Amino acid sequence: MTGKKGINSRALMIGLIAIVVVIGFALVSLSIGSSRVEAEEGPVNALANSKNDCVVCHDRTTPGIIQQYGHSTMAAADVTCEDCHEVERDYPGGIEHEGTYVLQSPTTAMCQSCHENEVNQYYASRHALPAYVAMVGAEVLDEDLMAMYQEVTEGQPDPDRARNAIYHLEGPAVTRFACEGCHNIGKPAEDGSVGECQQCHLRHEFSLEQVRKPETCSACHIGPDHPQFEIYQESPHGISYAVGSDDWNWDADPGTLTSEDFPAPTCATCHFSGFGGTATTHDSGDRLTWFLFMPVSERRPGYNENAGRMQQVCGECHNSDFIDDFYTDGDALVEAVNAWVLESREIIKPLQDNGLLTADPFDEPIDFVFFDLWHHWGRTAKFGGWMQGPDYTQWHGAYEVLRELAELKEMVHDKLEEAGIEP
């Protein structure tokens, strides 16, 4: 009898184990099936069953916008269309629409109601008024905007007026599709606020992954005068992004990022993201040492503190000896390029002293050579060095500066001879 009971107990135990295994397989199958359905159907749309008048109407007229916003974290947090777009009847820039008044494109004042710190940091950055002034000049600013501009670090050095001259020479038919596409990031709005958040945070999904990827910055930071995106692509950081970023944690919560999330940095990691011991910021100059955009670069006010914040980011992957040496070498590069630009000023000075240059900007070839030397090639050499892009430091930077110096000398020599002045 004991043997039979033992056999029955073992059989019962085996049966129970088999049932548990079958249930386990069933649960795993259901989980996989659910994941497959979610993958096939896409992310959850928070507006799928919305009865909001804006959503119902625009789901017919502009369904793409509804799809985008429905997948956003703002929609998931019950932020409505009206929260961002609807304004009072007399609000500057508001237009009548379906029995109410709206802003077609929300201003930073609207964003500020929820994102106060971010907007204030942005106002202190080069992406705000300094970006717009670099295009049109400071003369367009009223008293309040001028005061705001002068509070910005980048508003302190007098901007080179040659860029303003190019904008006005080309005219609105061109600049509408050229300069303004980037520099309007700092354009004042009718309500007195400044800037266009949507230039970086593409509407209406407002994706963390999108704003953290370097392609977002490439919309503006590209080309001969500021080729940061191309430099990034050839740098060790950019190569790491190109070959491995599919596995990076793009949706990590802001302010929590570590090298486990991002084994190499993107533009956002270095300049904006909370990373390691450095807090998140919307001031793009908060971690920079030099005014690299200037013809002759100067150190920023508080550059030691700025460098300390950037070096904390670097220190997540690099040791202190590497970082210290890199900063020493980067400083030396800037000084070398500064010396070339100062030399170009000395070369052209005899023409200025003898009244042999016209008062109008960019009306003869020498104006373009003198401008390109610092605005294109000098700046590119500096950006290339600090961002570890050797080809841009050399062939698109230093080499072109030397070539322009040689051409400038020849042009000045010829002009002096033509005027009967000993070169």
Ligand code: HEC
The other form holds:
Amino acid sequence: MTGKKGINSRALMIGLIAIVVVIGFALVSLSIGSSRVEAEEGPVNALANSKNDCVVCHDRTTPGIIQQYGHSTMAAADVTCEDCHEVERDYPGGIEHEGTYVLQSPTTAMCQSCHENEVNQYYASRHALPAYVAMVGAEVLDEDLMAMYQEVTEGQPDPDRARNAIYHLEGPAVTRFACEGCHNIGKPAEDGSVGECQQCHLRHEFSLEQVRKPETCSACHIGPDHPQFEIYQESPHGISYAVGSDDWNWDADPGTLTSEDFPAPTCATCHFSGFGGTATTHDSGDRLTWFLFMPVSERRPGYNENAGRMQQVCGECHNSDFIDDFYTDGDALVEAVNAWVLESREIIKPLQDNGLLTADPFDEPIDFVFFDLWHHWGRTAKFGGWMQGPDYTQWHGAYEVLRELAELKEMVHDKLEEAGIEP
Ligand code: HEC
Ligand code: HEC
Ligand code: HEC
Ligand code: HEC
Ligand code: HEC
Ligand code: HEC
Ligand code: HEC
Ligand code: HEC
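So the form predicted on its own is up there; where is the form predicted together with this ligand?
Everything in the complex follows now, all chains and molecules, and the chain you saw is the first one.
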């Protein structure tokens, strides 16, 4: 018995070894096969044989940067490290480095020397100075920056001061990781140029695929007060992206995109890309008709032309009656939410008239209810409608507005009663 068992287990062992060896061979040849495919089809590293001093040394100290930049179209077009990093000795922010001077963080001025158009469009948008002013207030701007800020046609209306108050209330230990993480997209640099292109064009690949994907925007356009990313995810457009975008033509040349490259739009398609008859832009407001972020939304200057540009994008995939009806319904939604926010102002007015609110913002519960009503739920309802997210228009939007209107009424009633005033 023991002998027989011994033979059996030896046979089993040999069998197992044989199987392992065969699988091993199969895996090895598979991986050789796939790395060959990668070598044939993957992007070429344009810096592989570079003799440039920065490249040679940084290939040792920061190989990741060389890998990423080596695979970019800019490296293939012979744009060098020096083109973005190297500056004159007395350049603001320049640091001495290996016998020359470099910027640790290249500014928009460096990109501007080759991408004048993109930079000018960006400067005309709320992603530039208005985004920064929204956080810190306009008081911090010097004369030159103030002039630049005032040139942004869609930079007005004035930001709501209440949110600047939250910035100051929380203090720099917190806001460094909070507001600044998103609003520095419009931060002025030491050399007087504005904004951080790398907030969207993640260094050092500068890849079109990456910047056209909605995850790029989700870094900031997310959360209870501006859930554009969540809304997109539940929209038919976002669903198409999630389930079928592997074979979309992500790297197509800018300005050439049509519905053949992208059967459904991403954030970039509707707001930035040249698509069908609409030209590429870096002005985020160039296709918008309302200031939706405002408590009570107003029309943008030149909103008819803006609408035309957005509708040409939609028109690649939807017919014009569909689009017209959609815009009529969208406008009606904005008016309905505006009416609710105006109602909330009427409700709270007796407290203001009778001096029954404290002077400080965000120091009593009613301040938060009054704020959330428009800042979270009113805005979310509008965004959800315009970008096809019914759950956000309904349960994270309109429903919450109604609930907080009721709450506000009761809070005001109680406060008046407490003060001995007839509600
Ligand atoms: C001889 C090696 C060498 C050469 C040549 C070199 N670097 Fe560096 N570089 C380094 C090292 C090492 C660091 C990290 C320094 C540290 O961590 O203090 C660095 C840091 C940097 C930084 C970040 C600076 C900071 O303070 O965070 C930048 C930007 C940079 N190098 C760009 C360049 C550019 C552009 C060139 C070509 C003009 C270049 N380097 C040439 C070795 C080199
Ligand atoms: C098209 C412009 C551009 C080119 C070309 C470029 N960089 Fe950069 N580099 C940037 C930007 C933008 C940053 C980001 C700064 C930030 O995020 O604060 C940066 C940051 C860096 C840093 C600091 C990164 C860190 O995390 O500490 C180093 C080091 C650096 N670059 C080295 C290089 C080297 C080496 C090359 C050439 C192989 C190169 N860069 C080419 C734009 C460029
Ligand atoms: C010295 C000139 C030069 C500078 C400086 C420069 N670029 Fe470029 N950039 C180019 C050229 C040339 C191309 C076109 C490459 C191509 O399409 O072949 C390009 C292409 C691009 C692209 C499109 C990439 C693609 O795959 O089509 C992006 C995005 C970009 N640059 C961003 C930046 C940013 C951001 C900066 C500043 C941090 C910058 N560039 C600085 C010359 C420059
Ligand atoms: C997660 C990223 C993120 C954080 C953190 C953030 N914001 Fe924003 N903020 C945004 C986005 C995105 C918008 C644009 C919403 C829109 O246009 O619909 C915005 C809009 C605004 C606006 C309205 C636009 C205007 O100019 O009036 C103000 C004001 C503002 N934020 C202030 C702040 C303050 C103050 C903080 C910190 C207490 C802060 N934000 C934190 C992303 C962020
Ligand atoms: C809010 C995100 C965002 C920011 C910030 C941003 N870009 Fe872009 N950029 C994009 C998108 C999206 C595209 C792709 C457009 C398309 O689909 O063709 C793009 C494309 C580009 C291209 C190639 C397009 C062309 O027409 O050749 C260049 C060059 C470029 N960006 C430069 C810059 C520069 C310079 C800055 C800073 C001033 C900047 N970008 C800031 C989103 C951004
Ligand atoms: C680093 C953070 C950040 C990223 C990344 C970002 N945004 Fe923004 N975006 C903001 C902030 C902050 C505002 C609000 C500026 C204001 O109104 O003051 C804003 C505003 C906007 C607006 C409204 C502009 C207006 O005129 O009211 C649009 C549209 C927009 N972003 C689209 C995009 C798209 C599309 C992407 C991705 C390609 C993107 N953003 C990436 C921070 C960001
Ligand atoms: C199908 C096209 C489409 C897609 C996809 C899309 N948007 Fe929009 N977006 C719109 C329209 C339309 C409006 C409202 C236009 C108006 O005011 O006329 C809008 C409004 C906005 C606003 C509000 C600006 C304000 O006035 O407060 C922001 C911010 C924004 N979109 C960002 C994004 C982001 C980020 C994504 C992706 C996560 C995205 N959008 C996806 C079409 C689109
Ligand atoms: C690149 C093509 C493309 C573009 C551009 C595009 N859409 Fe769509 N859209 C689609 C697809 C695909 C669907 C899903 C179709 C379906 O539900 O059968 C869709 C669905 C919709 C729906 C839901 C339709 C329904 O019957 O429930 C609305 C609303 C919509 N889109 C509005 C817009 C608006 C507004 C724009 C422009 C701001 C736009 N779309 C731009 C491709 C596009």
